[in-house]
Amino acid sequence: MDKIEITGGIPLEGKVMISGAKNAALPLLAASILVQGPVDYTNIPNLMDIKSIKLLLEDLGASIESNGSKVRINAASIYKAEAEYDLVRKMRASILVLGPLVARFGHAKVSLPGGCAIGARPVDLHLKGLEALGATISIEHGYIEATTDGRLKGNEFYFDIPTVTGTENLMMAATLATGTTVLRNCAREPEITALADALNQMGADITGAGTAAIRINGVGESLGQTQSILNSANSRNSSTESNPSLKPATINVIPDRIEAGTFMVAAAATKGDVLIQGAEPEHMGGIISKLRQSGASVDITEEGIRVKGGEKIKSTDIKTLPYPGFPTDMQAQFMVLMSIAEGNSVVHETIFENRFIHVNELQRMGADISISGGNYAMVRGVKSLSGAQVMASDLRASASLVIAGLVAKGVTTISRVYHIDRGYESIEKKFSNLGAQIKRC
């Protein structure tokens, strides 16, 4: 099993190009199910999660061609609507195929998803929303089954709490429903706006993405007689012309704001000077604000965002919130910065439980952090961290341990780095190009 070895204490300097956003690419790839024809994607990152959803789509019958960061998916050949456990268990985002499948075929069977251990992320709002659109939902033997008599029907639905994948799933499903759907208390992340823009390119009629209320006017041809496509070998050759669908399009994936934020924090923590190329500052207001409060210089340029570490790192509190607040996916990385700041900081995690698993590993490296109430961490800054053998527990915890290794004295060895491959493309190569002593072994 691969490990990452880092010899710390070197300020990062240079330029790094940010890859396409994983959390944007996953729903965009799932949206190809809505199209009876080829969809071309550019700026797709080379990540384990991307490979997982491509395998899932291929298992459904879609044809996929990949050439570097370019991917073409043709879902016209999909012949079944069952997403099996072995393909879904690796990644929670697999639930994103549920809405498109039931919208296009009137029937979907998807295994309850798996994923990383950062707390419960239930899919109940996905299911309640589909029920509001006229689907009948059942859960048996670990599978969600959704069926509808004809097309889904537009309706109003209120999310009890904002949910990114829930908003995405229902938005995709509603594109092929009859009538108008209004989703309220929606998540507002840039990835949702990117999905809405892509769906509109495919012929959908969506307004309000990026706000709390999204309006979707259903489009697509009449479903006619719902196909019976599950578990039928003969259905592979069935005509899908009667199914509603969107039209082919070419979609470019937005830059990954969390990858960009990770490199920005690493630059500040190592007191380096790094230009993060391709980053979108409008997506990163909370991260930029907190880095400036910590003493780093953050300049917006035509190429991206330049971060220079300050002579002193100042303590500052953070509270994770839904977008546009400080993102939960940057909490672990920022905690490393605060662990070597002057003074004390409070980190308040409001999105997920169990998202302080990385604290034990940072403590092994000399960080002074205590947890109270399960979702508060008191971080008392220390002069330096020391290299140690540590173990990654989830994707963003992995990134925090890499940053800790970059600033620590001595050698840090991180095991279970398959977590980091889910969301960071060639992370050791990118840091190496900035002068870090880092290698995979």
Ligand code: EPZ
Second form
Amino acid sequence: MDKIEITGGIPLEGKVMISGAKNAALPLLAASILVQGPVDYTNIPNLMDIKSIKLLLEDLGASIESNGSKVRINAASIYKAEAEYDLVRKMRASILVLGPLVARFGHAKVSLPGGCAIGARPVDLHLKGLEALGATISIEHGYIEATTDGRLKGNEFYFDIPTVTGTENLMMAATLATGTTVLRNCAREPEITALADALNQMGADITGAGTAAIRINGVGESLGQTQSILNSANSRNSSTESNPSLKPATINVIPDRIEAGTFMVAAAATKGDVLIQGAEPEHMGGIISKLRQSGASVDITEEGIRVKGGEKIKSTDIKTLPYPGFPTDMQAQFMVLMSIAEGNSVVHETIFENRFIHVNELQRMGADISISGGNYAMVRGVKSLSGAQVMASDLRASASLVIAGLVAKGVTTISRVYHIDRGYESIEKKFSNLGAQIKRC
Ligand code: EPZ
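Hand over the structure of the form predicted in complex with this ligand; the form predicted on its own is what we had up.
Whole complex next, starting from this chain.
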């Protein structure tokens, strides 16, 4: 069951419900480490990456109960602050446990997340930020070790570039620091605002999320010194006052703007008529504007976002940028739409250094794309794509191959679809409910 087979050429029609956002759920679940008690989550998507972070949190000692999209995590029982290589290598976003662990226990050891298909994915800004909060960082044998003498201390920190998980890591760590932290040149994605809202529900004091400057006032000074993880492990029943902590809360996960965008592009590319339910249009300005420029009609209604393919698909240029610019996570999907547009378009990828891996596979399906200078792709529209055997390489590239299969003449078989299961819940069921001829095989 490692392949998806699609027979293309069918306009998508009907309604699709968008799941909770992977990139919101991951930091929200990591934030449970900051609470010595139960945190209840709703609208958690059923994804491989979510399974990975739950395994990591359980390995640290947290107790987790899952019931469909409802998850309860109680991190009071965490007894170690070490995230093993085997767990971290499965998912880079595991780095999100580093900030919360060192803030709560004064010590953390997390495997350096390797790079991935789309780029080197360094975490230097995460580490520089923790050092600014007083942590001592060392890297040995592929592990990051962060320690503090007592608690992290509030400080000002300026990100060299806006980093989504870097902003999230530092924001979480600063909630338990003493004093005030001001983070500047922050990423502004909706997932960051959602995390700040959740942390404030847990008793944190954060303002400015969604802007470039975020202020975090550390929770009460009266919480006493942080004990090192070894002490607290030995004196498991020690009074929790000695470890700073946020308080239990119930957190709902925001909808996945990238899943929504993926279905919207598929509707436009197949010249279909699809109602996207459960998405938040506010989070999707860049995507909606580009879809309209390409000739699709996008109507925001009470029921959801209705996308109808235009008579013609018009070419339009894309430049990926930090939010609220056009998201890099939608670049591969939009490139498929441009590959069957009238005219030529330029796709400029400014976030990651190797995010054109899907181009070779699209060329095998008849797309006319050439790459210049590493991060520019010239897309010359062709009349149609032709079905072929292709291989997924990373999460969003595999989504683009599904869209290509939906528009291509004939049959497309996509291998290594485990990439797609990391970030899309039941993708073949959702597309088949829209009339697509798609199956897992
Ligand atoms: C988040 O990754 C998302 N993942 C990515 O989604 C998304 O593509 C990316 O943000 C950009 O929007 C999650 O939220 C779990 P960054 P992240 O740090 O935080 C450089 C998907 O498909 N950088 O914002 O890892 C980095 O190399 C995934 O769902 C440093 O140089 O991305 C990149 O060029 C893929 N040093 C740029 O910043 C650092 O310490 C932005 O990366 C950190 C980042």
